[in-house]
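To begin, one chain is listed below as structure tokens, in the form predicted alone.
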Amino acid sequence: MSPDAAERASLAARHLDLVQAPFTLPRSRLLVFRADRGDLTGPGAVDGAPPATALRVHTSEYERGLDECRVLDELVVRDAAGAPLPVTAVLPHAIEFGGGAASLSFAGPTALSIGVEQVEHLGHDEALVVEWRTPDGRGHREQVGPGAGVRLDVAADRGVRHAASASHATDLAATERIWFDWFDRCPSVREDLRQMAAFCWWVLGANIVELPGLGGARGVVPSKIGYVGVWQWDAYFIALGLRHGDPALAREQLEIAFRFPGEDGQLPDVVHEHGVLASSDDLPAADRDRLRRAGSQIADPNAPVPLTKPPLAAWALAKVLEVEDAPDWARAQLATIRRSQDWWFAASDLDGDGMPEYGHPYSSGLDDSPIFDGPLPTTAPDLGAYLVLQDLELARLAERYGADAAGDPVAHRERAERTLASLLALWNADAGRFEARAAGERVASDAIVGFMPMLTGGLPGPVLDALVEALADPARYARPWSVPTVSAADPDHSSERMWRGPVWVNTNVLVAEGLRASGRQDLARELEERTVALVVHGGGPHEYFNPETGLRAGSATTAFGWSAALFVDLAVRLSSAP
């Protein structure tokens, strides 16, 4: 192990809380929390309350809440006395209970291996009582004598069996190994972003699963905690940060995004172990009953809806190749973007005028924004400028790798400038804002879409001018946590509602790179910089943030995958010369 892998899993191990940040293990799917629940403000303290002295372990599950995957409802170390140790430490590799007397550690991804050390010095010298309570009420103990462990085996079906077992250091060991060679892959960045880089670098290994229907391919979850899938933009965004510390990780996030395509070159939603969310057929029922909570029109729709994510997959391979170049691999990804992007329009052109459109909120990974308040399909202004965009990359890579399989550059070209005008007519000069229109009507929410036609590099001077005067006033988007996905002083503004207000990671990403992309290298590292800033003031690379708190907002994930990888991204970035 080296020096800098352990000091990067120190720096970790101060955000490994066991409420936000839960004990867990590469490729495995258990997770382990603190039995309580509470939400920690100090190393092992809930609330000023004593240390956990109670875990609960859970499974990680594709549309399963934790509620219905639980595996141990109560996991207790007690000492000879009976009394409760308490959990003095989490490590990345191990839990501690009583100042070290015992720990629990993984052996291998589907069990949980406890041992009591020989630590006379403690007054831990004798054996401890190991205690576990199953979801059918029924309890379990075992004593553990100094040097020896107990192995709680964990089958497919959450069922428990255990055995005693004198190979807890062994498996110690094993797991500490894990861990410290995927630290040694940690990019290094500047000092002031070192601990959350390694806490980033964390959630990344952390949230891997293995997905057996895929042969064992190792899919970067967006969270083990209710995202169990590897989501076509999430696995974009997920490959930037990865490739700085594995890229070959990187690139598998993009091949299992490209693995299953319809036969028209549609990408799907999701690929999960069950298979792939491509259609509003597959939505699962959750989903379902969500919409129709909302009101929404479309939660029964009368004939099937395409379900994918925005197309920035040739964006996310030209970033995933600048780092480490695979030619023979980049042209197999390639052929499948190119159908894929040929697929927007001629098959999401759903009122053919040569714009296409989103035809379910789904696909545009902003559910919940106001844009889609309206009737569908929604012509957004950034699906436009994500598919100039994308026509852009794919016309360099089809020079770089060859047109055979990025396709004719200079068709690529003219067909993102002739989407570029169609883009335009968007505009609203009279608010200042580019706008979505909702079945062909306007749509008045000043939304953080707005901002994407940025990425296309061509806008014309006045409406470059009008978005950066936009993004500084701060009755709009220069909150004290910028920047808000609607703009303050829309109706439709909430500082804690899904993409109604709060502060994303990736669209903050995607801003500066709209800004660099149009020539404002400063406001770019600006933003980059308040970014950065945001995840460390929040306490973590959460899935969205209140823009006036710089706070996690109530409903919001921890632990999230996409914050994680682009935090590591920006640290990259901003850690070298300006």
Given for the second form:
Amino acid sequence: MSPDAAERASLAARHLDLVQAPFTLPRSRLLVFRADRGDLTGPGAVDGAPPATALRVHTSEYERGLDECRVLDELVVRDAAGAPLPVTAVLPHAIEFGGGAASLSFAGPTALSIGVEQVEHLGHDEALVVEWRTPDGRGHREQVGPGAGVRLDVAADRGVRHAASASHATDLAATERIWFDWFDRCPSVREDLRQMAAFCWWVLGANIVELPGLGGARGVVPSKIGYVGVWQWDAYFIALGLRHGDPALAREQLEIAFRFPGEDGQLPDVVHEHGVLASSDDLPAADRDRLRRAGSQIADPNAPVPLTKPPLAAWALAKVLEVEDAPDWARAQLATIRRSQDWWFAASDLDGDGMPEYGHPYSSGLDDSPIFDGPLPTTAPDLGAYLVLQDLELARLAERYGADAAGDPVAHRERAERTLASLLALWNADAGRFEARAAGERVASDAIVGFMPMLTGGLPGPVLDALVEALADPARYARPWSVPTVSAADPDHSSERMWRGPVWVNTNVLVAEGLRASGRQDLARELEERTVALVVHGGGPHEYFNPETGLRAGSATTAFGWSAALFVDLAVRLSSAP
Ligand code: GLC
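Having seen the form predicted alone, the form predicted together with alpha-D-glucopyranose:
What follows is the entire complex, opening with the chain shown before.
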């Protein structure tokens, strides 16, 4: 074990509170939480909480809430007199009770192991009692003597079998080894970012699940609590962080995302353990209800609508190849990316004007953005910008890996120019912003999508100046914590509601990339610094943040994949010379 790995594991451990960060293992579907806290109830829910004594265990499954996936309740370790032993430490590889009298760890991805220490000086030469309840209400009690253990195996149907175990110490050591190997890969960053980078690296390891239908491929999911699958653009952002410590795992994310294109080249929105989500017909019922409640006009379409995610695949691929070249692998992926880029022009230019549209809000990744409040399809400045960027990337990649794989670079550049011209037609000079169109009609929303055209690096000076001014305007985007996803001056702004105001790490990174592509390196770096400062201030890589307080928005999930990955990516880049 390297001393660095041990240090990083202990830095990460400071964030393992069994509420926002459950105890888990790479590849495992088991999550251990403290039993006395329900789901997150607001920012800082754990601050000052007394130590837990009871734990609960859930499995992590695609589109199923934690409540549906309960496995064990009220898991308690008691001393010989019946008093519950408090949790005194949570480490990546073990939960310790009573100062180390007992510990809980993994025995492989599908089993937990609880063992009693055999250390005279701890004064525990008596047996302890391990007890738990299963969701059917049945209680179980096991006496466990010093040096002995009990193993709890969780089956695919969430049934639990228990048995005495003599291998707790071996299981504990094997689990510690897995985590140390993971932390050995954690990239080095500057001092003030080290603790959060270690925690974010833990999040990326913790979010690894095995996808049985995919030959055991390792998917790093957005969240084992809320999003158990490989979402198309999440995979891109997650790969950006992974590339610094585990380029092979970064490539594996892109491979999974690119593995199931439709016959027409469309990439699916999600790859999960039961298949893919590629059309509105595949949406789980809960999702359709959510769309209906939000008043979305696309909740019940007449015909299935394709679902995908923004065309940033070539951008992510190029970044992954920056750290380690893999020409054959790159060629194989490029063929898929190129067909998906063509798909947007062939199948998602719904009004046939040469500029593709979003046929569904989910395809934008910005599910509830106010730009989708009206009728669909939506012509959006972010989509135009991503398509320009992707054609430019494909042209560069074609020059490097050959036109056979990536297509004719000249054709890519010509299409990029045409798309850029359509994109510039969305500029409203009076309002000083790019606007979306809902079924052809102007959308007045002042939303973050309007900054994405900077990614093209091809904006006229006055347009770029107006965008830079908007970013610096306290009434619109320069909030205490920036960049809000909807301008604070917009009537639809809400500082707590998902894509209607909160700050997201991925959109910040894209805005910074755009500033850099447009020659504003100074502003790009400043925004990147503010983004890592936000994650540190907010206490972790949450899904999204309130722009006024810089804390987790109430409905945002924690230990979120792309926030963690992009923090790592930013921390590495900001730690090297400007
Ligand atoms: C939410 C986000 C979307 C993301 C998905 C998985 O639906 O709006 O952008 O891909 O979660 O994280």
